[in-house]
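Heads up, the chain below is alone and in the form predicted on its own; it's given as structure tokens.
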Amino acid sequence: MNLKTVVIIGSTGSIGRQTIEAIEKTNANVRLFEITGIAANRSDLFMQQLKQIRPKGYSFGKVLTDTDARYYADPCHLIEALQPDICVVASSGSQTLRFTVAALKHSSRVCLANKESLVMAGSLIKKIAREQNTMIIPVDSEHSSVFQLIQGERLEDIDKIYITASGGALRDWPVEKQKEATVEDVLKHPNWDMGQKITVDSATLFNKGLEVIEAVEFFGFDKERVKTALSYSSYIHALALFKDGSIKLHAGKPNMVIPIAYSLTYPERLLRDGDVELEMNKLNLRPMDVSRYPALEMAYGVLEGYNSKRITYNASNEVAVQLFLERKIAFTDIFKIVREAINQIDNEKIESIDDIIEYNEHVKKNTKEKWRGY
């Protein structure tokens, strides 16, 4: 394997610091990958990964004097100039749909940890893909394992994919006590260690319900094919039902390193992780009991209609997460916007990167002024 050019967007945040950590962990032995950009928001981290990474560019909220590195202003105008063999979409939010397509266009892989890009432009970004001839590769655990459990396999031989989750931190609470919940007892996550976005949408099941419909926007199956399943020790990421009753399991450690590693190297697995071992009392599921988790009804619900519903479950819970983490509003009036979002918008077909990303805009500025006084 000749040596890969990688940049990483967002290699402060939960995925872009464990993507340098398989990075490293990668080349321990034979140097195949170099780290030629990295890009953040704001982080104090950001100085200390620059000297420790020293990149030929970045991208950041302000200039940065003690590097060598060039500044570029915006992540696209990076990925652009550098022209990477890999980049890593790590960053989170609707305003990364614009990173993945620069990504797509001046790279010949993409590493995808963003939920939102196919949620909300999915046929647009798979197009673009085409075009391009470029290899988009799923990070998230549960579409990295879906996509190991279907090489080799002839889609329609498939009867339903389950993906799983661990329920998140309320997930042995009654639901009725669910309204008291504070911010420090929803981002206590029981098996991950992630950002306090993701850990919130984790509580509610939202990050499920966007990968319910991230799935069916990558790998092409039906809504009534996509189940879901609790997995309460995170040890079974994604199973596949097959027509002549077979079942696959795609199971492994809560680390995010496996799979972005995977990633990074796919097809072949050159990460080297010391410590493996088959937990058994670990691999057990548990049936997802909807009524528990609104997120999940909503996230099938707009899958009926076009991508202004996506867009709009997306927006608005970014809105409402964004509310509660400032304990502006309960953990159970996440559902609420959510819902009355999606039940006042039209359901329309937005048909250009640049229309979503305004339409996006739109529903995240009428959601905050709605709420802003609750």
Ligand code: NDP
Given for the second form:
Amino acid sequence: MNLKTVVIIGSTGSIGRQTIEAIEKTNANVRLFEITGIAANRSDLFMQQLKQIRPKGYSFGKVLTDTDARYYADPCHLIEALQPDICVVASSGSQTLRFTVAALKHSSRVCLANKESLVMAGSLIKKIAREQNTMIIPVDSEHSSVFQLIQGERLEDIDKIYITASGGALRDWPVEKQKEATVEDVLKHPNWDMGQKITVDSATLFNKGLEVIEAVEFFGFDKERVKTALSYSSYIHALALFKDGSIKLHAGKPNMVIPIAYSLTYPERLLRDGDVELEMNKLNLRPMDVSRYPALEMAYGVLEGYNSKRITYNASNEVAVQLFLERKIAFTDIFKIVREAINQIDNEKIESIDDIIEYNEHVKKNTKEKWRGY
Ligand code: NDP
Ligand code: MG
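Structure of the form predicted together with the named molecule, please, following the form predicted on its own?
Every component of the complex follows; first up is the chain already shown.
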């Protein structure tokens, strides 16, 4: 592999930091990657990253003086100016859709962690990738696993895929007690160390709902063929069930550095991270009780409609999670807010990226106005 330039959008976040770690580890023997640009919003860690990495350019909420790197107010302009070989899109939230589109236009490979982009605009993203001849490699662990499971396979030979869920912090709580869950209870994820939003989504299972949509959009499976199961240890990430009766399973320790490194080095596997051991006691699954998790049921529901429903599912959840983190609503109000938002909007096809961004903002604004002071 020749030296590849990389821009990381969301460098200070959980995925961003682990991307830097994955690059340091894969660079340890032969220098394969050069980080030429980083982008974040407001974290103090960013200045330290600028000093350590010394990129050519950066994007941040404000101009920083103590650096030679060139400033770009908008991460899209950073990507456009640097034209990196690889862009890792690891910023959070629906705002990231714009950055994903810029990455698809100016890089030859996009390592896509941000699931919201695919949920909001999956078919358009794939269309832009085809037109630009850009490869998208999924970073989300379950989708990275499915991507690996289907290498060399024909999609028509696959009967179903399963993506797994840990069940999140409240998985052993009785449903009736969930309304009392505090922010601290919900942020104690049993297996993964992730950003706050996705940790809340793991407890509600909106994360799995978003991932079911992400899998349908990215791989093109019908929703009936995308199933979920519980892996309490998060050791099994995904399974593919083939029509000939074979089942392939993808497992590994819950460490995002592994799928991030794979997305950077695919089709090679160049990360070397100590001895790999088979943890046999973790190779078990439990059935998913969908009735316990309204977020999953709603995800399959919104997959029946046009993208207005999927955009609303994601946007209203984003607002609801923020309100929960600000301690303004109860944990179980998140379901109520999303359900009402979905029920209220029309089932429409939103055709362009700009219209999707506008629609998303409209849903977020309406949801905020409705539930503010509730
Ligand atoms: P974090 O909350 O930890 O990090 C978010 C990052 O986005 C931070 O670097 C933040 O910067 C940056 N950011 C926010 N707004 C902007 C902006 N306007 N411009 C540039 N950067 C911005 O999130 P995670 O790392 O957990 O998740 C990132 C994405 O990856 C999400 O879409 C999530 O769903 C997905 N994902 C995460 C997984 C995980 O294990 N964490 C697993 C699978 C997918 P700052 O810190 O300065 O505010
Ligand atoms: Mg995941």
